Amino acid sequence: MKKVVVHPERCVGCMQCMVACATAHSRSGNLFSAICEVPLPKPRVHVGVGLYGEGFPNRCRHCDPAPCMLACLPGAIYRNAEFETVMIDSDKCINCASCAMACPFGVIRYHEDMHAPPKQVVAVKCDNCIDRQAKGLVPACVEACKSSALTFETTSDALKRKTNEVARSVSIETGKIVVAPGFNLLNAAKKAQINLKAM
């Protein structure tokens, strides 16, 4: 089953993740309608900034098994099995944000939502684009990223690759292997930023 997978060494911050995330769950599926709905699409994707003003694509993990799912009262937060992939009934969400305490990866968030009775504030996160998935798309964020932050693959190919990439970084023919000389030159400027300021 494929998986979103999160390279955070290539993330350039420009939350474009953010805006189809928005895009995708709205009513419309367009940015320039999406803008106007009410409520307003909000991202399941949160772009958060490091050390050195470097960007992290946060998102939810589908944890199994996932402490937000233990964690609700209610039992809104079910898994669906052919998606592998944690889902929250806005139906059955009591607000009460036992699942945002348990989840070690902060990526529930609270407000109104399309999916949701009017003017009621419940749990939202990630759903992987199961609508979409469903199309034979992939999903929102991994479409828009340009800098590859974001993959859609199978965690066996994700593995395989990290693993080639530390076997290769160690070889003494190679070198340390660079992902992009632009990420490494954007990265540096950065810490210079900080250091400059830190003086």
Given for the second form:
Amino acid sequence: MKKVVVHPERCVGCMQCMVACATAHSRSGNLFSAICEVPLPKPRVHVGVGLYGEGFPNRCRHCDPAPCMLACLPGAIYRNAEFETVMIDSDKCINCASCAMACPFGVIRYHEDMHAPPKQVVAVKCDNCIDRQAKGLVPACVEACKSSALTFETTSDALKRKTNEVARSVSIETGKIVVAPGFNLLNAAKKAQINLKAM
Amino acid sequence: MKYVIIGNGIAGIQAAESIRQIDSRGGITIIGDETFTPYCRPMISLVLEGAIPTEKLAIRGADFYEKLNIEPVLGKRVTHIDVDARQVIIDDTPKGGKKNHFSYDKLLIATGADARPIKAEGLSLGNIFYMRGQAHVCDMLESLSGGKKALVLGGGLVGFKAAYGLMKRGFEVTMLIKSGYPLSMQIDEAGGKLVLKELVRHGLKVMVGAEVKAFEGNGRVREAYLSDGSVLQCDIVIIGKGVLPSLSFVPRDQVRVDLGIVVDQHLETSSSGIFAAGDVAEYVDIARKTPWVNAIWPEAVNQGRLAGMNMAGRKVAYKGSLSRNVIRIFDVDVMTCGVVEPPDDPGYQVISKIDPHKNFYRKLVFRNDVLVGLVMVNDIDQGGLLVSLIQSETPIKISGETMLKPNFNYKQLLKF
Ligand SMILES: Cc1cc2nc3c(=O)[nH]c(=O)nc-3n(C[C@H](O)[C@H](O)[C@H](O)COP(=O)(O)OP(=O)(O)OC[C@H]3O[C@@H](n4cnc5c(N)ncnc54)[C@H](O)[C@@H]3O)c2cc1C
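In place of the form predicted alone, the structure of the form predicted in complex with its partner chain is requested.
Everything in the complex follows now, all chains and molecules, and the chain you saw is the first one.
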């Protein structure tokens, strides 16, 4: 079973995964029409900013057992066994935020969504793009990620690669990568957004 | 193995499910007072409010008992446990092959809590309700028509939800509370005042300190006489003065009882083979570090699940309970957890940030370097992150100021 693996050290904070995610969860599936849709499609992966301005694509871990699923009052959260994915049934969701209180990663958001009853705010989170996967496509965030901070692979492959990386790092002298002056890991738009939000 | 579970609330249901995952053959009997398909108790206030129909309360299928091969004994109350004979006795005269006692190897007490009764004259009048179960809410719905004025006693979670529901139904609601703001058991003063402001802005009337001495009416309640001498007109009264663990049938000389039934880390009581879970159980509170009954849904789920595993022979330790709540009121979201009003002790540090214009408030309570409590008003999306830090007692290495910001996120806790 392939899964989305996050490599935080590679994230450059470009937020393309967010755009791709929102587009993949839009009615039209096309960025240019998606931005005109009502409700406006929103991402389910969130590039959070770290203490030093570095990015991190935060997405649902599809935990098992999943704390959100246990805490959900109306029983709207369930597991899709085929894709090992924790899903939210927006027809059942009552927007009580019990899952917000249960999720240790803070990956659930509350807004209108094209899959939910019209004008109703519901809990929304990553669904591993199972519609795309069923068509043989990789999840949209992975497809969009240019720095390989998001990969789609089996856990054993990911572990093997990581082991190899560690092995290499002990045999080669690896120093800190010198970054050119003016080069900033965090995208400017994200910075502006943070400054606006921070009070 | 023969399992008996008393109570078909969420703790009992979760226990039955986890027993079945481990032990597919053992006999499971659930004895429960309520005859509805397993339903979500906290959601009954949404039915009162008119947000959902009663059918949406069910959280398991109508074939729940059948599917898991459970013997349901519904509509019956357990009156006695014979610990020595390992039997549970119900209030029924045995007839036609039906028995009134059930033998067990492992017993779970998951009887939840009952609404705390009040003392006042005229309580038997119509339209005076407690709000604990689906039946209560169905009765309320029938008495709503034509009513205009509602009186809610108590500003705890239930009183508060009742008031909110009736306001949404267009009632003129008066709430009688002891402290100056609602939810005083959950929230601190600053947060409570923000909640109060929002409710008052939408028309709630609040009276602090007064209590009801008597109700009067002609068959149905019409007036309430208060301890301060005033008289209130009311068409409906809801009593929400907290809950008490439902354990009158428990033999206290054989099963240790404090406020709730005392359990150990495996949810087992002082009497071997008897377990307790949910609103009726008492165990150490992670944040308060003292025995506590946290009568909340997520703990009933956790405890029921773990009790079931332990009963079926898989030893799983329960770390402790943690008080927490999240509520949305009109345009304000509130989340609270753990110790929100710390004792006067230098071991505790409190930091907070308030912006009344944005209706933003966040308060964090630390004991040494561990987060033990929080109050959040709005921007609650990341609340689970903070709650999990309280739950895991992780020493906090980053500055508290960072955690007070609305855009605090998971990445900021990571080292690399
Ligand atoms: C209006 C309302 C709103 C709430 N809102 C929230 C909320 O927002 N968040 C939250 O965390 N919690 C909330 N709660 C609390 C939550 O519902 C409880 O914590 C939870 O239901 C406890 O589950 P339980 O299984 O322990 O007990 P219960 O759900 O009380 O189930 C116990 C069952 O046992 C039965 N029983 C009792 N005695 C006997 C007996 N002697 N014999 C046979 N059967 C018996 C009872 O009839 C009941 O069906 C709310 C409660 C109410 C009433």
